[in-house]
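Just the one chain here, the form predicted on its own, laid out as structure tokens.
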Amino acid sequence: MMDNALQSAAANSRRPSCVIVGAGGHGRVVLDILENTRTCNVIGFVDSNPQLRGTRIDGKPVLGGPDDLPAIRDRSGIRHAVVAIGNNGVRRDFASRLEATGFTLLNAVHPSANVARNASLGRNVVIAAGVHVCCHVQIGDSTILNTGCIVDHESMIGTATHVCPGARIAGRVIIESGAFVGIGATVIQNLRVGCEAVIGAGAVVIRDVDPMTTVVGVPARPVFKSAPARDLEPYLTAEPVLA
């Protein structure tokens, strides 16, 4: 019965059909964005929690786990997906897995977001309500720009980063791959935030942040630095990875 329902839902819409990978809070945000934009027909969720299988999240079924994606694709003809997982590394890895199995990754951009016409967006980018993306900004694959954040002119945001609600990124800032900019944080102009760095909530960054370093406070100061995992070494480059 579920197979028939999937095929019927996919066939009855002229919009591309898609699944959302991740049925947690961020998945609900992505569903709300996609239903507001009406750019695709969300068939359901996929989530690694087996207890969610067969339940419904905001009216959409949880179709199975990540290992079921090839079967879901083959049964229903769904070829599009958005990865809605908050953890930067996990989101990046799932995006790679999906593309390797033939899925096309979609962006989810809330209609209330203001994105400059000459901004550049990668794949699997989520831009939430009230976000401002200014001119000549580059946003890498699998990045989250969360509710009400600002990314000002000519800034570059690397792959699989998360800019949290209310954060403010000034002009010509480089945020490298996998970085996390906490809620309400501020990064002044012309700075670089290194790969996998963490900026604490409410911090004001007035100097470059080294890779793998956590900074907090006003002005922001380093409080922790971790050694890079071997699989992150390709991302520790002189230039941010944007695709």
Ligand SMILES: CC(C)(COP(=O)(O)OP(=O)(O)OC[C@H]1O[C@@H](n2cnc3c(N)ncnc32)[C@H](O)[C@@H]1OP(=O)(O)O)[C@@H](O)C(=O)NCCC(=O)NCCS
Second form
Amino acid sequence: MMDNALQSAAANSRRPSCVIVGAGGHGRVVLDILENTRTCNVIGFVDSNPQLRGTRIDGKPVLGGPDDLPAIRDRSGIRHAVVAIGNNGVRRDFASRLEATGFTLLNAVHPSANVARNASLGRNVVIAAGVHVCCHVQIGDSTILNTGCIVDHESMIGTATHVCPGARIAGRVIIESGAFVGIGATVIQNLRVGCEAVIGAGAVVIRDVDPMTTVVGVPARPVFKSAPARDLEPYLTAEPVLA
Ligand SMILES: CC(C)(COP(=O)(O)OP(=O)(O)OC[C@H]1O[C@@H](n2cnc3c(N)ncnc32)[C@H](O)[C@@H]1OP(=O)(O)O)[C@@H](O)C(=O)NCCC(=O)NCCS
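Which structure goes with the form predicted in complex with the named molecule, now that we have seen the form predicted on its own?
Now the complete complex, all chains and molecules, led by this one.
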């Protein structure tokens, strides 16, 4: 899209204009959520795949790569973004990078999601269709609560985690930073899932999960532990808020 077209697309709306960073499957989901909520005006996508540049994804142009973001910001005045990258670590890194270059990260909450009034959400949080977030839940920055998952009372979900479709987190559970809860998995109450742990699809977790450990099955058992890829310091270490 030409600069002047970008500028007029941004100016012709009273809602804040934003870009979606990541034009893959999750980017499409985020576009659908933002178009349903009508809280912001999506101007287009940014994606690091050069082959996508100039194409359209669900009607929105791919404006360039991540390195083009400062120019997009300066030329169009767009200051808002949602980082829609599936990989937890990459999403967290892009979110930091965008905030450092002056972007405000928006949340995308589907209108069919049920979020308790006293739940707290960080920034760049995506809550997909049909999600239930119960009372006193805390959701960290750049976390994805995917289609139809349930997070029950007083649970704490750390930064840049992904709770996949249909997963169920019981009450007073702590999911630390970077963890991945697979599709349809269940975590029973009062447990702690360590940072960057992976819970396999359909697993039923009945014991704490160590950081960076993959567990699968019913009941869930460790299958392997990955080599540390980055600083292990959890982003979320506080105890659950007990009523
Ligand atoms: C757990 C998971 C990450 C492991 O993937 P992986 O690293 O490629 O590991 P492998 O496929 O080599 O599996 C390792 C072992 O665990 C078993 N296993 C893997 N996933 C399993 C699961 N969900 N349930 C039960 N057993 C599982 C495999 O059979 C294998 O067992 P074996 O060593 O006896 O043959 C993956 O299988 C999984 O469940 N991913 C979740 C996907 C998801 O939720 N997607 C939704 C995206 S929105």
